[in-house]
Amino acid sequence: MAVIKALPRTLGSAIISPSQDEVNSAVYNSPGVYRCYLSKHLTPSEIACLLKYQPYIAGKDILDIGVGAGRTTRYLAPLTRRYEAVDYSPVMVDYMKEAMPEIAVQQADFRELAAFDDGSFDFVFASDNVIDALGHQDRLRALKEARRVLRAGGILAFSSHNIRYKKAFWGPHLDWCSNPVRFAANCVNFLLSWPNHLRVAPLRKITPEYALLNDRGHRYACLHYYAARSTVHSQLAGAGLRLIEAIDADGRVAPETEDDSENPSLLYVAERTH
């Protein structure tokens, strides 16, 4: 993927910093970015998320937030009596329309969900870290959003990334593999992730309940949320929603007390109770 510019705006003769909004968005919106998203592939998270929850899928209705190339409209389609799918990329809206015409697509925001009646869906899904493109205040208000489409007893899965992981800090760095392809692929990777790093990295932001860091998503061009589960567990309630238990990367559970510095990201299953 090419390096993407956001410039900083100008008021005056003062700079302005572009927002995460505006950095993600020339990300997002970039023509060609579907094919990012191409795998037909679902996590072990998500694997796990999805057979243990399958009453909630099978034969009910079903929003499947930043749906992107429809890697997981392949597996929940199909299950369900409902299926919406919606992003906020007017890029992932055209392919999906072009790919998947046969599938209900449209352009919306997980902060919006407008379209949609209170109390429409069994289960939301919102994988892929879809949430944390989103600042502090549009995460809680895209929460709220979630409950409200939800109905009582229904359920939202999605996905975040955890601040506790080891790594979560770090800038672009060379992973070692003895595979020559592989090799050099990790090699191109890392030396254009560095020009969107040093641009990207000054806008960094850390405070005491989040991060927002850029990382290897898309090279490094991104300015992603990060939360410590314990902040999660306290958002989702002040949305409304009870968290009833966190998956990670190897699809097991992982309970509150156990170590989770070797998770980049936690699949989170929530519950609207009334």
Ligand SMILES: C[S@@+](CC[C@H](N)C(=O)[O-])C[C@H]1O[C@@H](n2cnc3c(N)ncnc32)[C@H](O)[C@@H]1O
Given for the second form:
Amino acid sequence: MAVIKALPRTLGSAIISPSQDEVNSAVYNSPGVYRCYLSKHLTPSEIACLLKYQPYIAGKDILDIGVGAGRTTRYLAPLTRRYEAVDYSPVMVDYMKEAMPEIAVQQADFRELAAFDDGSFDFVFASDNVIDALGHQDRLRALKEARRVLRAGGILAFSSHNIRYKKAFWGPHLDWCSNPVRFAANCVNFLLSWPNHLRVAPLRKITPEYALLNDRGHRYACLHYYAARSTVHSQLAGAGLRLIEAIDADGRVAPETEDDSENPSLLYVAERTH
Ligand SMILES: C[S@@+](CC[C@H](N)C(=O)[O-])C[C@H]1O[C@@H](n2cnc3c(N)ncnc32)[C@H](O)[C@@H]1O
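Can you now output the form predicted together with this ligand? The one shown was the form predicted alone.
So here's everything in the complex, that chain up top.
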């Protein structure tokens, strides 16, 4: 995928991590990027979450943040009283407007949901690691924005990369596959990943609380936030949200004590308590 260099952006008085923001928004603003998100399927963790929290969705008001090409829209919108979708990428928003003209979609940033009043939604969804495109301060700000637009008792469900995943710190690697066509595709991906990895890897950052890592997404062209579950738990608490549970890649509620090294990411479900 071609990566276009974006200009650093500012949002109000917020300090945005310019390098990470620049890298990721260049990917999400690249022409045709929506084609990477045309899947029509939900993941097992999303299915488990949406079934369990259906009372917060059916006949309720929903905000879908980082909607991409509307993979989740086709399932959520028909169930709700009000379905709103936002994405910070004009490429994604333009695609949505053309592909699903009946859907209320607008260009807005997770960090600043000023288009929505306090306490407007029963369920806020940010699936497929939308929040991980943000740096540390921006992430905390996004969590506060999610709380602000939720009603008391409302639910935030979002997925986020797991720093304990056994391959979290790996660079590009070649996956063996006995199917020759798939193996050839793996070889192409492997080769195309290296230039991106070499360009983005110097921006990697490891702190005691989190890491910014480039990974398989968009062939190593993005820089994503990785955290442990305990860290996400305290970040949510700091934003005024109570972590209810984390759902693993198989759609199981993952007990806090369990080894989660097999999970690239977890789907967190949190409640605005008051
Ligand atoms: C990995 S894609 C996921 C798309 C969709 N949620 C899905 O599950 O198919 C991440 C999406 O989040 C959007 N995004 C990233 N950072 C964002 C931000 N700060 N505010 C709003 N959208 C953002 C990107 O433009 C992209 O469409």
